[in-house]
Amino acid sequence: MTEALRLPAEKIHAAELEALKADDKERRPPGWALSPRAAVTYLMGGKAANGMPISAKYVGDKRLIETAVATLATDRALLLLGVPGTAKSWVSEHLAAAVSGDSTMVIQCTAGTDENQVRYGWNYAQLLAHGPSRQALVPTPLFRAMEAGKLCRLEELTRMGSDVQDTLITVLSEKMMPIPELNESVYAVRGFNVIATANNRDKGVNELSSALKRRFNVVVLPLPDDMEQEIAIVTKRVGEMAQSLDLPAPKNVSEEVARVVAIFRELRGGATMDGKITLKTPSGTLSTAEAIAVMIGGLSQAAFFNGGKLSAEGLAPNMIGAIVKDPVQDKVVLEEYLETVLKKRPDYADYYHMLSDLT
């Protein structure tokens, strides 16, 4: 059997979860694997009672995670909102792992998602042979989470059509799902709740109805304000991903992370770090997640094509893909940045030449 490319959070961090659970004396809401305080420790990092270090899964404001965990202990669902690349899905997965011990009950919302993928479907062979029955019913992750008293994750909720979104209203308000074909309903077991993620930057976004919005408590996950914090996040995640992908990490990884993050922050913010030059901003978000993707792409190129050397030669092509989403508008933005900013920085000369050649 081949090794899984990626395991769920509760398996990757099973030792940490067990260590926190072993001496967790605080009150747990019904159906929870950890107490709220232990769940926050799992996400923010710290130490278990036995001295085992708990790695930080989220680097940011602890109060946001406390609010998210406290919301899940109530009857209100949680909506993690933010621009792409602010670790919404990452936080959602780890919250589910800490609270339910199971992060796999997930629905990936798309423009093609229909009610059957949210509520339940049917095994048509069974349906034709025996008619509507529980044996013929195919439960969705939401259905199974209600029966098991666990968390269900809905990723990119606003990508789903508004009419399909509103099928959640009964589930969130009444904690039940009617099955009219069987003249019965499924009632949620205590411990059930929903974590949804959404952003408003993608094209094709469907606004949530007022009725649905009222049933969510919204926690906004921001992009890192502090450059040092963003560098720390990117360096940490790049190290973890490089290890899982068996990519060697050269000694200059931190140095290149700092340079990539600096370029992304200036383009994203529309001004240089010192505030002296105003810049046009590209159409993309140039988020922390995109900086991580650029670094992983650069590490792969370094390992397989550049003799293990991580440099602008391998990183620049990946940066072009992140910055130039619109081939006309974003190309102009990048060219202006190269000529007015990077050209004047001797320590970025390699990036200036490589990016100029590629544009």
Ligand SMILES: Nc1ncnc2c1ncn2[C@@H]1O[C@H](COP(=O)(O)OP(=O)(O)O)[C@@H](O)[C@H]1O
Second form
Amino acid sequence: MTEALRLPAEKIHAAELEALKADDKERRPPGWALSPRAAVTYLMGGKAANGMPISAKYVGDKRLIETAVATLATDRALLLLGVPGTAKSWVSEHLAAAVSGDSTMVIQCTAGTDENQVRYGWNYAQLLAHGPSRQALVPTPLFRAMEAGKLCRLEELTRMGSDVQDTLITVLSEKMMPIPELNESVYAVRGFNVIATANNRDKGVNELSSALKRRFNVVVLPLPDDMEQEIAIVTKRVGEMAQSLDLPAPKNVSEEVARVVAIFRELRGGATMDGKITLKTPSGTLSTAEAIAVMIGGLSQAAFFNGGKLSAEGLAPNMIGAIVKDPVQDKVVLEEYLETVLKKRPDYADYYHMLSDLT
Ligand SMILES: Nc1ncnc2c1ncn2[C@@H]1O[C@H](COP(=O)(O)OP(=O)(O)O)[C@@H](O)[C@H]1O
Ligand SMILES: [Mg+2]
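For comparison with the form predicted on its own, kindly provide the form predicted together with this ligand.
Next comes the full complex, this chain leading.
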């Protein structure tokens, strides 16, 4: 039997969604699988009416998720904005799973995305044989979401050209898409809406036109502002991911998470935790998502090469990859941090030695 590497959120959490739905007495907006309150519970965690515990998907401010869910029930679309690794795609997938019961209608926007990938394309064999017809039309995820009354996700919206972005204006303002070749239009079924994500850090992104911006309500997902919360997020996600990858989690995982997160936060914030030393910041974001990736890399290394022992030895090479994105500038930043800060901390001696050896 073959097994999928990763299933969509609504499959992984089918039991939770079912339990939330079973006793959902609150009003559902037309076309929604859950009421807004139940959707928020699915994202933030809690309990279903039958007592089933609902795991937290997003760790952070509940009000952000409430605003996001409330927006989706209006005629405005939702734009999740933030630096890379702040769970924008993650939240978007789970929102679609909760609201539509389907998170698979996704368009990954790139500089090469053209109108046909946003609106619809044509099956040329059919087109040549029979002329333009609905059979020859190839619907995009956006098209299918309109027809099915579901949510469509647009990943990294600002990566595609402004002219292509603007093809969304009619869809978002009039909830319809003209198909001039067939002299007809698709009208969005109730329940349809769009969740876009965009990051405000990358180079080479295209500004949203003000006409399009007006159709979106923006929710900014922040980096966790307190250290405890960030450690909690990383520990939780690392536990879940290790399990799905069949990696054993050694006892000291939470200790190492705390040290990795502390180093990341100091470098990211440009100051030591006690505020006494200012530091240069590296060019990467050193986001929560990167701390998670470092830990998973370390766990894999521990499992396969270090006899299951998780230590600075396996983690440091992964940390270097996250910290030193620019081989010249970032190396200087890291060296300075090692010499002025880590060297003086006895409880970080192993990290100091491993990181110094590798830079
Ligand atoms: N506040 C958070 N709550 C839960 N998971 C988070 C949080 N911040 C980051 N993550 C984790 O970070 C990982 C990457 O997030 P992702 O959605 O790909 O980031 P983005 O799309 O913003 O670049 C996910 O595995 C997600 O679980
Ligand atoms: Mg993303």
